[in-house]
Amino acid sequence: MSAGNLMQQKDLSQRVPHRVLDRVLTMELARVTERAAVAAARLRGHGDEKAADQAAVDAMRSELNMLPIDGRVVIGEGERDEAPMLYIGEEVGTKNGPAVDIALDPLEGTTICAKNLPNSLAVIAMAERGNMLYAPDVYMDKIAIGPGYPDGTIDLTDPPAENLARVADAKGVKVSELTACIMDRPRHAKLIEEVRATGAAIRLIGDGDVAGVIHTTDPLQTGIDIYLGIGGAPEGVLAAAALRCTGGQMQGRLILNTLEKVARARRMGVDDENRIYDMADMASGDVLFAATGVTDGNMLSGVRFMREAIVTHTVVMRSSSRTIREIKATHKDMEKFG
């Protein structure tokens, strides 16, 4: 593998029948990652957000325009006016290859990787045209757990008291044993006096949408048993296409609460201001998905730079074979990164 030694993998495939998506693909999204995450990396704990962003925007620019697609973005760094990389309808790849929409944060958690602090990602997901909602830049109420639950676990419309009663049984505990992820904002503050009369623990984020509800796979690992709250419409198309892979259950409603946001969302295609959006909504159809760490992190390691290699941890997951892999990648040619 060029872009390093796998060292680790966990592998959850069986053989499947050939789709559009090769799976080819799915390494070469972790080298976009990767590259992304090291340049941003490169600025974690400088303080400077905006630099650190737009370190990650070029290289996963670069690093993208040479994929053999014909990528759309369909998640990104805002729309053309607003973003002059990796804009909403920016085309991307070689144009020799499939036709896919992708979505990305080429740095979630700006304000983690300027002070250095944990769960800062550079994160892209990837789908055949036509299969990831168009997700205008507004919030939007989201609900999530992992895989293992189910179908109908959570639902978007009940009280959070419920959801974790449900959530409790289907997993055989007390409701004081499960954990809620839910970002440190003054918007939670209600939501956040109902979950803790429950008994349920919390667990509050400052930032890192898609890593909060990617924490909602593994448990045992992150002791986050569900997600809670609002957050980024955007961030939650690219955590729905990690779900998606992953086999856990999400839904979402956009906030649209100002005729601008409705005019923008139908703008984008959305003719229904009050739809609640499941996973497979916001993204379906065969996805791939990359998260590479730029900080260190519950689930991923972030960039280590050596005296002679970059070291990098990156998961990569297809919801086809629901195939997940852990590669941890040393990389002897520096100069690639800059």
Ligand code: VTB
The other form holds:
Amino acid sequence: MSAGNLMQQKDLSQRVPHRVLDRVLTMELARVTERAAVAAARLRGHGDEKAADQAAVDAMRSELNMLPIDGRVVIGEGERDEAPMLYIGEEVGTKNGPAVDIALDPLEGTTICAKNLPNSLAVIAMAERGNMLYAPDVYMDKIAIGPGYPDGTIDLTDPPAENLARVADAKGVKVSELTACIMDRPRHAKLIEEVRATGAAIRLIGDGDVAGVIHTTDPLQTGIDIYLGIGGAPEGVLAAAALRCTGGQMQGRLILNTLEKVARARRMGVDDENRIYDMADMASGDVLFAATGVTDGNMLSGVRFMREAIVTHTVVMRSSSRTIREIKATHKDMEKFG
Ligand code: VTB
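Let's compare: the form predicted on its own is above, so bring in the form predicted in complex with the ligand.
What follows is the whole complex; the chain from before opens it.
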């Protein structure tokens, strides 16, 4: 039986009462993603996705194990039999601290990193135990917008044209002045056609839809108003955790198009295959989120290696206070990064 089988999906409608995670942990999370990002960045542009990913996993795990938490990985590198480290169900931390669930992607955008293209990240999110969706490693259809829109502006069950019309109306611009971020995949041919027919612009990205979703939260900086399309479900939960902190709206639906996927999802506690998850269904309660740029991106710079320091750029956020911190860190103690 795999680790995933052992876990019970908590009914998120019976969420635990809102308690606040120790705010010191927010800063601790920055250390975790900084360390993973530096390890991956040493291998960026080398064309070896696996090596960069492994370096990020090793680094993230060792830093995570120093945290004063009783942590459990709920979104990780895969199930125990396929992932030797940071597998789903792995316990992390010193155990002297709060019981938390952790969603992580030590290197989100391995291909981007291998090619040294924009927006690969080291990412982690933390919530009180039982507050994060145990999403199986399947695809998820997603739609997301940033903060400032009236509730109900987006609806995954509506055609893209209707969503874009509502976003444009609420933003006070023409549909042709919106930009949608979509992953460049053959499966999106119809979606791309439908969006183009509205006159909206599309930014096609090769990978990295956690960044794609986060970019909707700051259209002035990124030029992206809405994220649409199908990517990984684990990445959906990570993105939802980020959006919980920044504000915004997101919906996702698992794509369970084979009996095997339905069975896997069932084992992880998903009883309604067609359920549309909103942001809080994916990450509820007090949520902490951190991401450090590995390669240069629209919001975060990549790691810089200098003679006397390593420089990292991280965003850390906390849902209960809605604080968003950007940390440009100059690490002079380069030894610790190996
Ligand atoms: C998705 C996306 C990720 O990989 O999981 C994608 O969410 C995998 O989708 O951000 P494909 O099978 O179409 O490649 C990423 O792009 C990178 O991990």
